[in-house]
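The chain below stands alone and is given as structure tokens, in the form predicted on its own.
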Amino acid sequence: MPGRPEQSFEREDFAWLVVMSLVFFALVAIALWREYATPWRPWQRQFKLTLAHAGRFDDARKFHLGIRQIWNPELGLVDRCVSCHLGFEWGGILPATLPQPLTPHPAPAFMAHHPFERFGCTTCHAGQGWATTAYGAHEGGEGWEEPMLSKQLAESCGLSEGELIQMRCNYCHRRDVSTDGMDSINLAKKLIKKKKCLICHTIEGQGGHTAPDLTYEGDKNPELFDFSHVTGPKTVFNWHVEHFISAGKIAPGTAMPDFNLPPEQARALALLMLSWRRINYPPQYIPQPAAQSAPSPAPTASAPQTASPAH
């Protein structure tokens, strides 16, 4: 209009435009920064160096540092703690003494039937497959239900990591008489025929109705617990290991006769307890009773191929 000055619409958006430019320089530098500064890279520079210490000078070059993964979609097991435990299929070619988190995986008998690219890491370890931090696949953080079974919760249970572990391992081998590896929950299934429990209590559709059904026992929800008579940790697995040593004490006025079972007993039949969950594995994951008395192949040394980067 005739008298009015002109705008500059430029100038008036220039200080906008600089500071939204600086804004998104500086988130780019972030998002660099977290990329580069990754838990796991440290490590993944060490394992490489390990493996030319060792003359495995070829292994060493091909070896490339990203997020590295065990991928099995009939599981639907996505487990990246391989990015940071990278010598866990190398046993027999790295040494034993390494730290963790390069420390070769133990080879038992056992093993030869559980390959890492079938099982991976979680399904017997427990823990957060898909996280990328110590703390994330160790603990899950907020609302994670299934922490890592190491060695400090399984002292905390006064058991050892292994028998911890054999609870996850009858998620499958529930049905076996006895399985190599097993002995805390071999005793326990041992337990449970000498003991009679069927009598009361039904398993799998068979036994007596006059105590709770054990079918699904492992998924039972905490609150539905009575920990008030509980004298040592109010956790579901001590609840399980004093009410096996005394049942009248942990819930009074109960139809089951006080066992008064040693500690090891209690704990290994706490474990099987546990161990019964509503899991459903692929149909070839469950053990056949003609492959449980079959030899197990001795492990090869040759080098592993399992992990591959994460796409």
Given for the second form:
Amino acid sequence: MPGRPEQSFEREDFAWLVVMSLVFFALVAIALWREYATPWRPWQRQFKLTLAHAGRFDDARKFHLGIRQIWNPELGLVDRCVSCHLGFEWGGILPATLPQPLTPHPAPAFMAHHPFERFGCTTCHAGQGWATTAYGAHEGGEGWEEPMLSKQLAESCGLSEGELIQMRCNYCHRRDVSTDGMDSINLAKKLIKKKKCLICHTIEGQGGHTAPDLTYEGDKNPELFDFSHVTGPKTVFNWHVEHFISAGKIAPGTAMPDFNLPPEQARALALLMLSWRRINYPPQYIPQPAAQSAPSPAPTASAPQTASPAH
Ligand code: HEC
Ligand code: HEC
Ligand code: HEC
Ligand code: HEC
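Okay, that one was the form predicted on its own. Can I see the form predicted in complex with heme C (HEC) too?
Time for the whole complex; same chain goes first.
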């Protein structure tokens, strides 16, 4: 029977064809699902509608859905926060009452000095810039050590979100004596002088040598802190707070005085300690201190910068 083998070949071919098409359709379906089920897409659709509602029909039409990011190689940042946080630059046009993540960014005067296209978002807020899910961006995955400075994290430190963010502001503004928008840090910088920390501690090459150098205190590994006498949350932030209230309680036998600071001052100093880190931003991102202001708490520290042959 010569016809039979051919027939069965045909049948096999047909079966293969069916299987391969099913696989193909499955792959297309998965690809489409992955393309459309991205967490930022619903926000972008909503934002397009929001623009139209606000009468910005042109902008709505020109708004194309897709991943958005602020990329600044000088700071090494790729901030995709703006894939969801779409209203940030629309203050004055879109209502401030829009729900997050579409809300226009609050615009205190200092924001004008930090254009979004250069500073991105994570320079002030921390978080994981390249993540495209809210969880990844806000909380980070495992082993992530720079979670976003959220309201929640701030509350757990007894601070407002704005106060907590000042820690990041001071990565760059460290050498300012005082900076608008940084009240807690400004207070802490005053306390450094008032309480004469430099009698014992070295800060940026100035001061005494009977106590640890505090220049990069914010980089100190949490594992190097002794939490055994800490009564509140066992966080580095709280270690500092309790240490500033009573150094003797946290480090029994220490030569550091019990300052008995009110909690607000202790928290401000703790923020300042955590802000003192090695930062490798290029110099154009580090504000130059005004001529009359000392770059470090020690009065003598301003000498190299301000001493001029004319005086
Ligand atoms: C996938 C979308 C998405 C991405 C990406 C995203 N966010 Fe959000 N964000 C949201 C949503 C939704 C909310 C409001 C609900 C909430 O608080 O989680 C929010 C809220 C916030 C808030 C206010 C809430 C708080 O606790 O302070 C801040 C600040 C914020 N985001 C910053 C960021 C930053 C910085 C990034 C980038 C590192 C980022 N977000 C990336 C969706 C996103
Ligand atoms: C120069 C520092 C700075 C930069 C850069 C910056 N922010 Fe902010 N942002 C702040 C401060 C300060 C606040 C006010 C916090 C407060 O006092 O409630 C704030 C508030 C917010 C809030 C509202 C938080 C809330 O709980 O209501 C969101 C959301 C937010 N920023 C997102 C962003 C995004 C997205 C970007 C990038 C496009 C960005 N920010 C860039 C400093 C900054
Ligand atoms: C990545 C570094 C960086 C961060 C983070 C940063 N700033 Fe600045 N800031 C600058 C630079 C650089 C300038 C000077 C810009 C200019 O020449 O106008 C500046 C200028 C300012 C000014 C204008 C007056 C002055 O001192 O020059 C204020 C006020 C200010 N920043 C406040 C803040 C606050 C508040 C935060 C945190 C919410 C913050 N900055 C975060 C780099 C930074
Ligand atoms: C009389 C000397 C003295 C003065 C004044 C003093 N300290 Fe200390 N400080 C010490 C000694 C000694 C230690 C190490 C033992 C300990 O942890 O208390 C220390 C530890 C610290 C630590 C922990 C450092 C680390 O990495 O373990 C911080 C932070 C600190 N001091 C900040 C300050 C600040 C800020 C001031 C001013 C408000 C101040 N100190 C004033 C003597 C002093």
